[in-house]
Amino acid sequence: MQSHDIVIIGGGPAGLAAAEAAYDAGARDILILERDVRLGGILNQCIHNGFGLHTFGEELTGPEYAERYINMVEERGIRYKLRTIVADIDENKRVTYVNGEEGAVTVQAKAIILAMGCRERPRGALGLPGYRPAGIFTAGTAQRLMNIEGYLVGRRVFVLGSGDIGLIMARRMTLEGATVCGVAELMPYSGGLNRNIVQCLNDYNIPLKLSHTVTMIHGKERVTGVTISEVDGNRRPIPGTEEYYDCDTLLLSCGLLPENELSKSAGIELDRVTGGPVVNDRLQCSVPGVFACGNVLHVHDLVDFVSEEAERAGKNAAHYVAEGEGSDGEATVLKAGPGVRYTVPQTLDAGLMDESVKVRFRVSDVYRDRSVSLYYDGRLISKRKKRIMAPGEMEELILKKSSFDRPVSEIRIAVED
């Protein structure tokens, strides 16, 4: 059986950044496994700009951003396999992959980095009534068909869901000559970044209807229209609020799901809110030597944050290979208090943590002029006022090692008045 120090599953932005950081931290025997025909992942179809401001200090398109990291990987001589599907990983860090050249191969890894990204929530998970006509696409599928394959997927389009990909595709379809009739969002707030609401909808006079959903898809062979309705506080359609839109295409942008089927097969504990692995401050999962980063861990707003997080995972995986796991005491649990949906990481080791640890979290509603409060075992440590917070924008909080003047069993982050 072949063996490698670090096997990285996924050659998208997370996998590339993790590989680069692991190499720079001293690891040399690194293998990236990527199922697509090229490295770069989802970035290859994201031809709009807005990437790289945090990482490179300039505005890049998705392919340009990916190319920067692909060049880093190739300059370091890091090995990668394309058109390679990982079929299984187990709790002993054995990875089984399949490709056309080698067939089925099992390799032993000293450490694994999970960087499989996420997938879109499909129509079947939404329970939309109507037939199954042509013209219904997830926003990401439409993006690939347009930007890589060169197909215009429709002429009159309606978008269900206000995730960032859907907002960006509303603008993209408009620029290609299609008419975007509107965007309906089930929640009373947008699921995407505010800048995308402004740049992709407002700038093109595309209406956004909050607290609305599609209640009927019309057409048998091809979509001929959709009916949308307003929903109440329990997200149930309100009779008498129906509106009909004549369209030939429905794009679905109703959330992203971390791709964790492989994580389950390895017995890795998953967080019921994020859908990704439960990790400590080193981004290590419940199985020692397995690390997770990027959208497989939790869905990010910006690829720059994915790269930053992946570099932490890569560095820590390299240290694990060189030094082993190590532990300096009981784990401290991070908990989401009132107004907070989740935190990443979910635990930390105050004895082994870096001088500072970045905790990312999302709030559960739109809050104005509220404070983010930090508690150690019920003791208020800090309180920071925020003008506005929304579920579509990820928040962060820095924990300082110097703040642990005594053992702490629980850290809680809450939104308060």
The other form holds:
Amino acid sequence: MQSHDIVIIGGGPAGLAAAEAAYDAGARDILILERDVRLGGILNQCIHNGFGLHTFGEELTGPEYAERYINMVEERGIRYKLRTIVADIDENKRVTYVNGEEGAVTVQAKAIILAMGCRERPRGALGLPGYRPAGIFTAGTAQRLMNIEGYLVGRRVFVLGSGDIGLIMARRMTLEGATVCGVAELMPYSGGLNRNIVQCLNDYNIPLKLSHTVTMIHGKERVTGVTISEVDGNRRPIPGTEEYYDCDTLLLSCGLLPENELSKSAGIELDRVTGGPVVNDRLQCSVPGVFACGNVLHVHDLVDFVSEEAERAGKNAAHYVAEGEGSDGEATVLKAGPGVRYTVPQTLDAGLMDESVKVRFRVSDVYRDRSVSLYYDGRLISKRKKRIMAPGEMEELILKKSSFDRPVSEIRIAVED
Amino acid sequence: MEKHELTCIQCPIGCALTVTVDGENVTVTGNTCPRGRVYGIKEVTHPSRTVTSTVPVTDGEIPRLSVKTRTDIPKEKIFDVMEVIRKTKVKAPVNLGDVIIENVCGTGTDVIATKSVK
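Swap state to the form predicted in complex with its partner chain from the form predicted on its own:
Every chain and every other molecule in the complex is listed next, the one we just looked at coming first.
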């Protein structure tokens, strides 16, 4: 069996940044496995701008951002295989992949970096009433058909869900001559970034209907229209509020789910809230030597944060290959307190941690003029006031090694007055 | 005198701005920081956007090439620029940054490739 120091599953933004950082940390025997026909992942179809402000200090489109990382990988001579799908990973870090040239091949990895990204929540997971006509697409599928393959998927469009991809597609289809009738969002607040509400909807007078959902999809062969209704505080449709929209296409932008089928086959412990692996401060999963980064770990708002996180995973994987795991002291557990949905990482090793560790988390509601409090075993360590926090905007907090002057078993982050 | 209601996009707070134009005089209220004032004035006096789209590419490894205006263009020109982009076809190979349409619609900015296609 062939062996490699580091096998990276996925050649999107996370896989590319992890590869580059692993190389720069000294690893040489690196292999990226990518199932598409080119590297870059979802960035290839995200042709809009707004990427790279944090990483490169300039505003790039998705393909431009991808090409910079692809060039870094090429310049370093890092090997990759395209049109190659990973079929299995086992708990001994054996990776089985399949492609048209080699057939099915199993390789032994010293370290694995999971960078498979996420998938869109499909219609079947939403329980939308109606027939199953043509013309219902997840927003990302419509984006791929339009921007990669060149098909306009509809002429009169309604969008369910105010996730960023749905907002971006509302603008994109308008620019290509389609009419976008409206966007319905189940929650009383938008799931997308403010900038996208303004520049994708307001710019083109597309109405955003908060606390609304689709209650009927009409049409047997092709979508002919949708009925939407207002929902109450428990997200139940209110009878009598129905409105009919004539349209031939329904786009769904109702959330993203980390893609962890392979992680499960390797016996990796998953977090129920993030849908991604449970990781420590080195982004290592419950199986030693397996690291996770990007949207497979938790869904990010900005690719810049994916790159930064993936570089940490790549560097840590290189260190693992060179030095082994090191001693594993008692892990400190990070807990999401009131108002916080989750934290990444979920555990921390105060003995082995870097000088500082970035913790990313999401809040569970829109909060104005509240504080983020940090507790070590019930002791208040810091309290920081925030003008606004929203579930759609990832928050972060830095933990300093120097703050662990005595053993801590539980770190808690909470939203407080 | 005209009034414009805007949402500021300079940070996640999203202040509700009211921009009042009275001849030469532009005033912004509702902002909570100086960036909101600058944004409000620009949005009302010279709103501009980067336009991104795709054009068909022949003889390449993929069928569509992604493109963008090199800089922002005046917002009211967006649909004129799209009209020109929609009539454009290119042949591979194309390199990232290649000029696809020069000085599009007299805006003084070029439409350039945002992908390399072999």
